[in-house]
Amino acid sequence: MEQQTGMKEAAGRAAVDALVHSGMKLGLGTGSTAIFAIRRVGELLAQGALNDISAFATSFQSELECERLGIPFYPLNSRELSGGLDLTIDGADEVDPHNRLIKGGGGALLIEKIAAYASAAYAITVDESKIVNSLGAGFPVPVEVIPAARVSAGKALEALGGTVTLREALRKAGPVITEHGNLILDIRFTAPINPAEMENNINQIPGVVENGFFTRKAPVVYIAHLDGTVEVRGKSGQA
């Protein structure tokens, strides 16, 4: 566990050091890897190495961390951000050889996808355990649905070849409720699937709000390895 935490921190720090510049409108992701990128941004602001950062936090958890570190953050619709970001840095649950992703293990997939697709450049930080040959067989794909569509959307997802499980909360009886009042269905695929097609097909189901396939914006991926190195895969776009 300590080694994995060290890898997550190395990936987050490497991405921030390479890509984040003063004056940026910066999307900050959610989860146990993305939090290290947030902390590095806070550290550089405190040192004076960065300034004039306008951040967008993709979850309440990330907002609290920004607040703790003194990172200025705003709604995406604010005058400061105007609906667009220069760069978003986030984590991922799985990354395939084409840098397509599964995200949403922390339940923030809707806002994470809005931030990713509103960004000029997109970076993902992971440890080596998140690299897979194909998506959807190991880590479940989260699908956010409105409560009224729990059963009907579940049946439609099964018709696409998935095994559906309602995500249950930890330390609370009952299902996970997202920050938007919705439920999460976790989907596993036993047969190989086309992630790009599946991202589109799932979102056609009535009652589905968003799903955890991220295929339409290829990120640069920072992969931390156990030997202490950080591999960079892909192009950094306009960052």
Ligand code: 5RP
Contents of the next structure:
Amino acid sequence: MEQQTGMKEAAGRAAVDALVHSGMKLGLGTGSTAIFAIRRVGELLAQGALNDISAFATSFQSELECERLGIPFYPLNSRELSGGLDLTIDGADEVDPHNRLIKGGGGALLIEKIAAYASAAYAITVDESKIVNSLGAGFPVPVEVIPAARVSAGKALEALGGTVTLREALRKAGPVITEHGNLILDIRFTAPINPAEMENNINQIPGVVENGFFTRKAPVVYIAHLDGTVEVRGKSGQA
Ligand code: 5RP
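The form predicted together with this ligand is what I want next, because the block you gave corresponds to the form predicted alone; please supply it.
All chains and molecules follow, beginning with the one already shown.
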């Protein structure tokens, strides 16, 4: 556990140190790895090594961390960001050999995907346990659905070969309600799937808002290993 936390921190710091520059419009991801990137940005701002950062926080969790660290953050629609980012740094649940991803373990997939596609460059920070040969064999892919489509979308997802579980909240009775008032259906696939096709097919289902396959924008991936090294896989992070 401690070792894994150390790897998450190493990946987050390495990405920020390599990619973040003063004056950037910066997307900040969600989760226990992305938070280390946020903390590194906060640290560099406090030291004066970075300035003039305009951040976009992809979740309530990230907003709170920005608030705590004094990182200025704005809505994506604001005059400061005008719907575009220079770089987004985030975490992931699975990364395949083509740097395609499953994201949404923290339930923030919708805004995380909007940030990824609104960014000129995209970086993912993970520890080595997130690296897989094929997506969807281990981690279930989250699908955000509007509450009225819980059953109908669930049936359509089963027809695509998935086993569907409504995500339950911890320390609150009932399901997880996303920051947009929706539900999360976690989908397990037993047979091998084509992630790019599946990303598309899932989003055709009425009532689906977004799903956790991220296949169309290859990020640069910072992978922290147990031996203390951080491997960088992929080039520019551009679309
Ligand atoms: C949140 C996400 C996270 O980036 C993903 O779940 C990885 O989280 P962690 O770094 O805590 O393992 O997509 O929606």
